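Only one chain is shown below, in structure tokens, and it's the form predicted on its own.
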Amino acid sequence: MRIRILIKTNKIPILYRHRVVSLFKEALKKSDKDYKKFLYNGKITKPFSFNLVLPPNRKSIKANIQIDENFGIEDTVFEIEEGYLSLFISALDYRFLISLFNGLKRLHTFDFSSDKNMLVNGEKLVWEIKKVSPLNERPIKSNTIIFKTNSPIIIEDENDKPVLFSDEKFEYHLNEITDRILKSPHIKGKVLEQPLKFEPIKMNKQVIKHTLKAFREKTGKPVMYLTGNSGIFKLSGHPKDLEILYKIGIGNRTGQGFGMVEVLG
């Protein structure tokens, strides 16, 4: 199941994923507090992924971004002439999307900035939730699917080092991470039916700036740099597993807006 959220705003900083997660928490708090606690009071694999799409004629500027009380940086901010963003969300768990859908309907607006956090040149940003629409999914019945990334896929090894699609151990780590995710009781409860085979078609390396409160407090740095994999690829495996990955995303950090894919063929 997928939904699209149409958001009205006039600008958005390059560091936005952690605020999308906060939007989810706010919406779930209004509709299903127990489920919000289940998802965010512990470290569990999130049964969803998301992707924020900016309009093509956005304008990039440099601005001061006050991340929190301790950290401020000068970095890219996108000015949006039309004033609309599209947030796409895909999930395996219907309870998540239905609760999110209902919570967003009640929320109407979301404070992207607070008095001290995520200010852009001292300005507070607000998101207006204009429309929430369900989207159709493509059925997966084949053992081989061509996917396109909507958001970069993050694959990290046992030392949290990034693994690129061109690395000879990429497929090994992809299978290991996927097995670990699928074993979660709320995802599938067991490992892959058969190993995944990954074949790049048109892939590129992509470096993404990201921030999280826990990272800032642990490292004393405002921003983390994640190395991801973007583009078109062929993935082979059991249709049941491919369908789950289509819904929850592929790789690490899917709940932070990474690894969302679309079916091309």
The other form holds:
Amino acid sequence: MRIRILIKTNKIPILYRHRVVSLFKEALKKSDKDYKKFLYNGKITKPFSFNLVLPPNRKSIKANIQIDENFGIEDTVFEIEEGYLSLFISALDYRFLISLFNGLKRLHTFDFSSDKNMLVNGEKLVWEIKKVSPLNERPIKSNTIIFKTNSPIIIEDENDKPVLFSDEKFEYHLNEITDRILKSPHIKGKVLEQPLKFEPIKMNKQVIKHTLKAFREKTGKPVMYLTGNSGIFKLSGHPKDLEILYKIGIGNRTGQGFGMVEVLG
Amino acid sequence: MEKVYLGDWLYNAGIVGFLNINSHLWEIKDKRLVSKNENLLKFGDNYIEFDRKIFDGFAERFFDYAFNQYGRYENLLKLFEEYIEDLNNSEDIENFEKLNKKYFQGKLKDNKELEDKLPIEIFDRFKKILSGFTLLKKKLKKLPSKNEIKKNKSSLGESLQKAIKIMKENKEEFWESDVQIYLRNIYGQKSFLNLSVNKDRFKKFFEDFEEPLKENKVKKDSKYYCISCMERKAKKNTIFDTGISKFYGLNPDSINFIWNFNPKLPLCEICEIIYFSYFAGLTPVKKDDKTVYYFVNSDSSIDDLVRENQLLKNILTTEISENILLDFFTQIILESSYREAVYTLQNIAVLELDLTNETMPKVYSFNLSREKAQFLKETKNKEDLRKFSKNYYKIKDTKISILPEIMYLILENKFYFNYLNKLLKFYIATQNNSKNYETNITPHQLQVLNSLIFRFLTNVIGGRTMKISENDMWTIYYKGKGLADLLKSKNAENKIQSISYKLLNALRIGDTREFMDILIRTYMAYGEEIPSSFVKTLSDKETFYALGYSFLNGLLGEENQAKKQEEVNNNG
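Output block for the form predicted in complex with the partner chain, input the form predicted on its own:
Now the complete complex, all chains and molecules, led by this one.
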């Protein structure tokens, strides 16, 4: 199932994904603590992915983004005066959706910035949760689907190196990763019914700036650069598997807002 | 004094029957069987003892008992009188609805039609009764034709009057004949039941049984002792057809099964009359338009045996008024199953006999599992089941009572959520004023049914560990009610119908995702928190059904109905 969360705010820095994750954690903490623990205390594939859409009439400026106590960078911030953001979420697990929705209801507002983190030019940003609405999903019944990425797909090899759609080993790694993900008991509990076949139609390479606390502590760098794949492609496989991928997203880091896809045509 | 000990179930039924025929000689006092005249009848632990004087007047008591148990004579007298009354009342427009319903399932348009059709309908019914009642038919001689009745309605009334008169004037003859018809069905063609005996049947019984028993004049076999009691000398030349033959498959027609082709078997006259009385030990119960007979074979003592059967009889045959109430019959089914459960738990055998089959009566000994018996005996379950005694559903013109259907499903291990789905479909159809379906069940009752199914699955079927409790189910039920209230407060009451219908469909095909989709969409659309217990529905099908139906029942909550009714009343 897919939902859309309408958020009111006036600015958003280019580094936002980790804060969306925090929003989820906050909401889940309010409605279903056990489930929050299950999802976030340990490395577990998230049964969902998300995608934040900025309004077209945004203005991009350069501003100082205070990531945390130790790191601050100068980077892009979008100004969306009187504007709204749409956070789209696709999930396989109803427990996630129910708990998230109930949590957001109780939350009303979310502090995008705290006293020391994620300040933009020293200003604290707040998200106002305006509305949560359900969206229609396309039923998947055939073996081949044309997908369009809503957020870039990240495929990494065994050494955590990015693999591009143009790489001949892309399909191999895509299958490896998907098998690993589907095997999780809370996703499907079983590997792919048949191998996936990937055919790019109109794909591009895209580099995304992202940050995570663990990354900063480990590397001493404020920002990581992830190489992703976005655009339109054809994916073939068993409809059952395609449907799961449609719901949870494709590739690595889906829980951090990567790999969400939409059915085209 | 003659002693009669407890034996096989048929013999025990005979003892109970023998005592019932002689019911003037004993009573139950402080839950004990007490003789009123110890010179005639005494009770031992596992035997009864009586003097042969007990047979004085036995023939008449025997006939009376059979006559009453058959009950045809009295019932028909009443029915004929009813026919006459209805014919007389048919012109009165006030009675239109009642008579239209009683005879034509409410299909007639107006009183004119009723006046034309009622005499023909009653005439047809009357003729049908006569075709199974030769004695009355013969005595009535000629009946008016349909044309005559069309021209002159009173000719039918006169015929009915005549029938009543004949029955009353010849009561004795009808008494004899009905007893013969009734018992012949049960025993075959022994003595006065023989087809060739068509008059003085009572006299024949008196001469064959009462007199020789009373006077101890029965001729004895020189060699053999009775195979039943092993105490008394066998009666001379007894052919083994004293009612027991049907159960044991022995009669003169099947002599090729018997050693030396000799169907004579040694049985004493006392054991014979005991076997011959077994019909009076059975409790007739109407079930699915036919009569079946119950017997409890509690064979630990005479006292238990008589008291348990008495109890069963009291429960199962309370006043049957002429207008048979639906809930009475459906409750009987519940009570019989309940008693059966109690006996099963006490390790007592209950038998059901179908005597309508002419060649071979069928005996069903019930086989309830301990868990099922426990389930039926549980007070809460019984109370809950009783709540359905007046419920029905209708498909076109066929009306089906819900309680017997539930009992059948329980006994057959088929009590599951799909039954709930069916009833909900009828309920929603009724709300939409459907022409084809109708039911008087309420969402609250449906929720009680849901609980019952849940209990049945967890306690009887077993092997299922449910992650939810009945409390969870009722919580969700009230959440459903809450959503209905919310929709009403937002002037979206019309949405309840469409949402319920979609939920019902999702439940029917067991589609959890569809169900959750509808639910989440609805709650999101109205900005309300989604009941978190729904997360549990995803764990397995049974939990999904139990909670899903709870929610749906709540959503359909009867306040809707009550409110609607109020509106209808207010609007005239």
